[in-house]
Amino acid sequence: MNPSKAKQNESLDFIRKIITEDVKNNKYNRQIMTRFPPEPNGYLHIGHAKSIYLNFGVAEEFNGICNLRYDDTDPEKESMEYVESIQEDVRWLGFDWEDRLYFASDYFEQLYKFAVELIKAGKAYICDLSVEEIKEQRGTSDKPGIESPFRNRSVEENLDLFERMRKGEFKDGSRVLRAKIDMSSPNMLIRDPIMYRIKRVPHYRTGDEWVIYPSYDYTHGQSDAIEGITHSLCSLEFETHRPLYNWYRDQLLSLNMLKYCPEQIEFSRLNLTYTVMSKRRLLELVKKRIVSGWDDPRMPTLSGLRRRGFPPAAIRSFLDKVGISKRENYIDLSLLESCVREELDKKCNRVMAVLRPLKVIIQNYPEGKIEELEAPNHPKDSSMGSRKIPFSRTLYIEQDDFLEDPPRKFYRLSPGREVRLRYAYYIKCVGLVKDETGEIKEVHVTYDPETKGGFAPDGRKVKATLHWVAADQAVRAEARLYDRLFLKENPLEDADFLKTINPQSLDVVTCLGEPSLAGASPGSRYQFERLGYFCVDSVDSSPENLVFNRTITLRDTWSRIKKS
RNA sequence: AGCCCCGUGGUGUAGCGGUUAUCACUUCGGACUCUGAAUCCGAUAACCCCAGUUCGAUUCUGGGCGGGGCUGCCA
């Protein structure tokens, strides 16, 4: 095991334990090989990230390699768009398949040859039954199936028919190639499963070269074997498929058609609270325009999370904490959020911006005067440098930071009270201006020139420090305030999951930011002090129209106190 | 219904014959603070049930019960 990665003091999950044993026993007599096998029929989401991280992670830890292989055996749903987005996402997560980019469709010819051998060995036959008949004759879980009348066709006839299937002599759905296993098996998958079906659908890679396509069960295991995969890691729903995986493999092994003997191991997939994960439902959100696309920042897709501003390192550390097991699980979204905050706290420059501006006029500050005040970019990491922020007579603070009639625990600005403006001065509220509806338009304050930089020479303390921006120098930008997409922990417990959509999952405001924000480049991340982490949108932001996505708020203890 | 899998605090996750049952997140306190952030400290809280094996079972065996998956010419 790679000593730098070996988690010697940590406990290993059951898959790593198995592999550790296999390595110790030199079971494979060669390097460990895994693969990430997406079907290019949708965008990757954080559930896939678990599989990517496991497969690539395990390979790295055991000095092995991990392939990227597309399981593209159903041309009706697959496309190049998905192939490309998947590669971008895997790279973004931090993994590299080097030159090992494979497609099951590249194995079609090989798979066909294997099938011919199985026919010759009397292990597969052409069945002329219709879809309905096959279904009927398969029986039920408590009743054995009926053997197909075509089950005992001669090898010659099967060979001839299979070849003609390939040549396109038969109608779609008129015949299939089935494995001859056991029609009375309690495992329904073993009752002579379909290996090939006729489908006159052009494939996004092989075009119209093929009119017959191999099924998943037949394809996947053989692709593993062809590539030399040692450990074929997949999710729990394939557990009942394992006997079939092994059957194809063992038949071909005994016919000397295979060199390698991969093994399938299943683990439980990731579920997240307040999130739906199935491709079908995500597609529905996109199609019904509930979100702006697969990469909408509220989506659990990797492209959505990326656009939202989640760092890949945060996703990896989240996955570390989630672990690998066979239990059904439902992870708290707050765990992911905590990993995101942890990562962003270390890496982001602090900056000041006001989301809901309230005008402040400093009565004793000279009109027209502008001071440049120094502010560190990170309170705990001086290596991240500092910048200058302009200060002037007219400023904006956050509406939430002023209350005319404050409750007992509120210690921000209110009439007569003194607070600090971050990295600037102490100010004291001396009056306010309201409009005819009674809404506060301006807060009038005085400042103490002695407190420049934010310290009082006489040592007097204030209870609060507020963020602010100078009115005339502020940069206007659009801020998209995102929140969780669903209101229920489990959106699916409602019959219609769309009914649990959070109507306030997106709030768009015009914010005012300090001048250093001008020209912020797409994808760059900041902490807006006291508010949260924001990321320049990679799609809609431009130098003229800055757009910030709120990745996540800061933990907000005050909002809890307020509620209670 | 059949087959397969799983069952440790609220959520994940370690431990696999003898432990004050681990760690993280959450929740609730407190300390500190030029972000009511971060950080630090503390608290609450768990072995599905019943038998059996054993001096001793969370750990082993059997049976229940509970949960999930599969039963597609999807993957």
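Rigid core: the largest C-alpha set superposing within 1.5 Å between the two forms. Please read all numbers here as calculations on a predicted model, not as lab measurements. Residue numbers count along the first chain shown, from 1. First, how it differs from the form predicted on its own.
Once both forms are fitted on their core, the CA shift for Y102 between these two forms remains under 2 Å. D182 shows a C-alpha shift of 2 Å or greater between these two forms [criterion: core-superposed Cα displacement of 2 Å]. Positional change of R408 between these two forms reaches 2 Å or more at the C-alpha, relative to the superposed core.
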Contents of the next structure:
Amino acid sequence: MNPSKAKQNESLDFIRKIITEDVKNNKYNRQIMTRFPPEPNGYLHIGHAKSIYLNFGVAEEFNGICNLRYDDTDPEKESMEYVESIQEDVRWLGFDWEDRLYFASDYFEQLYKFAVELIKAGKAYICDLSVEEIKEQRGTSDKPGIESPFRNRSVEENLDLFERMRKGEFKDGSRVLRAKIDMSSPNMLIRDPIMYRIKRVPHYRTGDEWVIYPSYDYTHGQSDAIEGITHSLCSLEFETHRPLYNWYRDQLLSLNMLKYCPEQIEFSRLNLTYTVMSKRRLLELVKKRIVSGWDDPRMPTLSGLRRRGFPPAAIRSFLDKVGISKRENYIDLSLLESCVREELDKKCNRVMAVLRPLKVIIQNYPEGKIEELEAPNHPKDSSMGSRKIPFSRTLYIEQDDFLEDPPRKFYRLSPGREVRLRYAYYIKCVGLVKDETGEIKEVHVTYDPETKGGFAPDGRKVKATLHWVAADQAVRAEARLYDRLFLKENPLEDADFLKTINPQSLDVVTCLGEPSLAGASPGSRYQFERLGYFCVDSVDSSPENLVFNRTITLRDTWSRIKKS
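Moving from the form predicted together with the RNA to the form predicted on its own:
Chain only, nothing else included.
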């Protein structure tokens, strides 16, 4: 079932209001159709999730359909790897395009024929200026452009040259096809934009069939029209492109080359603090090996978030809270993190694990004895069952949970102090052992056998409860502790955004976990009690070598980190 939420009981955003009116007035006299049109030149990030959720969501809400179409017009940057990753991401978010998978490259022949008709109508011409010369003659925002000396070529000459461009008679970059619109338009994009370039680069789908490729602006709108899209929903940076979108559409409609008349509507893109939303810059992080790849759990890519353990339901909940508007703004990353915690809290089994182990020896506990203690898998949901945890004379606790000389308001274990072990007993520190460097190797304690289950029959209270694992039965694993990749809210404020990289965005430790974690399958999620939510890594983990990614901490500690 498609997870998009119906908006019947909510105030409609401006896009849904437009579509509601269009349906009411039967503007299109047919089914509502949207599309998600990624360029297969990189992995999708969470900003794309907003477009996926909107396009598939409104299609479902208005009993319409949504296509998945790749706008694959730049073979230098595109690949099947990106095509496949995009499909995986869309499915992971919970959406299905059924049999409506399309590629702009499927329309190359039709787009070429459209261009021929525009040439015949005197609306396009072959220009011999280089791309650099075209840029120079385009003018500025307060200065009109200069018309190309080739703008008034005859229709016959333009048709001949265009056909010869297709046959590969000219060198790369020697000629282009330009639309003949208005070199004095205040909108720079209208000043005779390039429609086709000569580029001898094999296409990942069409191979060497084409040596000329259409521009994105020319291809996108015509692909919408060919597919019968009613509402072309784009992010706000395409607002200045809309007059060009409409110009191509209207010219071809007037020539009876198109049947459908799609409408472009823009909405604000998703901008998150402490990250970048640009495939070009994300690719830079990958190429410079600042991250391990597109699916590095520190990346805002959907594959990275999936590998880190973010549930798709949390992303959908986050997008519901963000909403749809025309106003550009930055959304605080903590809102997404809050949605992740809320979702994981409901579904994750609780377990105990120690990230930085410190040995504890219970002096009055019998040697060789092992008892099994009962622990619920979830404190709020008894239907999730329980598990047995072994308890023995030698345990491990977190190094941070012991201080030899504690400051005021430190309530965890220290000499002479009594604390509770989760699901087990009260223990009291009676001594410690240090190595030759003065580092604490062992903490010696006694336990009160009358406090089994963590409660004292005499009613005495302790101020701290610690998690722990039994030494001999512990499962060894690698834990990757992830933090925000950038130190600044807006990394792009710096001329070199790479200088804002957080050097502590990844810390790798060897941890010890309770036996129930043995053989945990990739993608499994848990709450390590007191430590955060963790996910078994889908790439590097195996039953013999467990690897856990910290999905998120139990609470937002970033404000404290920034001030420290």
